[in-house]
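The chain below stands alone and is given in structure tokens; this is the form predicted alone.
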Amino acid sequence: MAGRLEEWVDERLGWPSAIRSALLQRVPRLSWGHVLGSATLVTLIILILTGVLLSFSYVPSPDEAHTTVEYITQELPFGAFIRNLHHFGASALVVLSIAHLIRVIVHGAHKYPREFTWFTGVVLLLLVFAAGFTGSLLPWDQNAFWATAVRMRVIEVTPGIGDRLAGVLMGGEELSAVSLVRFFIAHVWVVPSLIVTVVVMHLRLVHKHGISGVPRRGE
């Protein structure tokens, strides 16, 4: 029974075929330098389900956001924990994803007929920033407000395109409570929906090209 429902879901849409295909994938020789991509793969997994959960309690209002962070990390059941999973996930990503990108230089896998893997890593490691950089207000605290502050200033002064991109961002001329909502939906949807994206592009053209192996003397 099982094989004949697996049979029918693959003539339609070729998900166990897929499946199967990436599972027996034959790899080369690895290192442990190859494990830094899976490690950032289950990170990233770890900051979206805790996301989601932390989600359901957090009000991006002025008058709410810090206080909906107080009931988190206070009151909630297991709500420290998964306030500091996501907290400390978010610098873990960055470390793992400079590292994963390191390791790919070293090895050369950047190079034919990988280019467009290494691109999509780039993007993603832009993406990561700009998550911790939205999410960087959403406590609402002292630290939070003057933090981000500081950074819209610098993106002020970027030459061009500079305060437009400061005005889009804050909603007005200095952060505010739409600042506020605007930083919520780009941390919550709009990035998280770019980064799954992106990672969906990346995984395939892994799966195209295989796993890079440890180069060996003289390539």
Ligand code: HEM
Contents of the next structure:
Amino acid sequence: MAGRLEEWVDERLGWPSAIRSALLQRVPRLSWGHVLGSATLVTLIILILTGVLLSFSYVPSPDEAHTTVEYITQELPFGAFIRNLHHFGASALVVLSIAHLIRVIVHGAHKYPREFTWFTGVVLLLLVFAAGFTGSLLPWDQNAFWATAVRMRVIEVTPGIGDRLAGVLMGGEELSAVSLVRFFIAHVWVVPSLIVTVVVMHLRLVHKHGISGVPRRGE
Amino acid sequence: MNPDVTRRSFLSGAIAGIAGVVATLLGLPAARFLMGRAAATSNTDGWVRVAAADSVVPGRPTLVTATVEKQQGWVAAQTQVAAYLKTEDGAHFEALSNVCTHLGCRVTLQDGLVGGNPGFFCPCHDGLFDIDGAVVSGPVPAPLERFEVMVEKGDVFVRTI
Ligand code: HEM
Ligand code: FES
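What would the structure be for the form predicted together with protoporphyrin IX containing FE (HEM), given that what you showed me was the form predicted alone?
In what comes next, the whole complex appears, and the chain from above leads the way.
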């Protein structure tokens, strides 16, 4: 029965064989370090889910940003839980991405033919930083504001384009209501859609090349 | 060893089980989070002062309004409550809602609508109520809602929730 249903779906949509070919791969001898990529992915999924939930009750305006964040943590059921998952998940994503990167270097898994897997991974790491950078302004408290103000001064010293770049990011010469909306849209829309796109490319490459095993002496 | 349980089927089952636990631990809080707080809470016990008793003309329903503060999410919003107050003797009052029982538009008192007498007319779908709020014609399913009324020291209070 289940087999016939699966066949019916497979003939029409092709999902069962797509899932089988994605999951039922032969893998070489692996290490616990190999879980880091998947752990990064799961953390990313949790960040997206909690981020969508938070955005239901967050308003990106100077008058309301902090009020709504307080409302989420103080009033909404499980609001503190969801905000904390997002907050600490963001740090976990950075730590896990870097641990995953180190695992890849240690096993030499970035070499031929996996250069582009590595390259998309580097892009992902930068995007993860971008997500953290844009997200940390959103609570609009003293810490958020001044931490971002300091980072903007750092961006301004980029040779040549520094002032322009900071101006575009902030939508003006200093942090303002305009900046808050820009950071919000970058954080919930621009950066996540780029991350998801590049994660798909990254995973497609991992699947294409197969996972590389733990290298042995003499190989 | 149960020969029916292969390493593969055991692991698939374990993975599905763990995924289910994680989905529940995230999903239930997420659902409660989206439902928010059960209902908007009002800063009053429901009684709102709407008029001075002697401002209501006996024999003719008078529209009265008042502002109440309601907590809607993170905003303490001002919302209007409205009622038609009726009295014959200036001491006993009735309060009718001005919200049409069809689809919620606001009704207004107009003269000569019901056999030459005033009635409540709803412009949205031509709903018509008589001066006591009873259904006369149109798609309206029920009479206008009545609020509890009380008079205290010359002020009329209604309870709209
Ligand atoms: C959002 C961030 C990332 C996600 C979700 C992610 C996800 C994954 C997953 C699931 C794998 C499968 C193999 C494994 O677990 O080791 C993988 C492999 C790989 N990742 Fe990432 N990754 C991310 C960031 C990065 C970064 C920052 C780098 C390096 C700069 C990188 C480089 C690679 C490489 C080279 C492989 C192939 C390893 C192999 O075939 O053994 N990834 N990634
Ligand atoms: S809403 Fe009043 S008649 Fe339809």
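All values reported here derive from a predicted model rather than from experimental measurement. Residue numbers count along the first chain shown, from 1. Throughout, rigid core stands for the largest set of C-alpha atoms superposing within 1.5 Å between the two forms.
- The two forms, fitted on the rigid core, differ between these two forms by 2 Å or more at the CA of L13.
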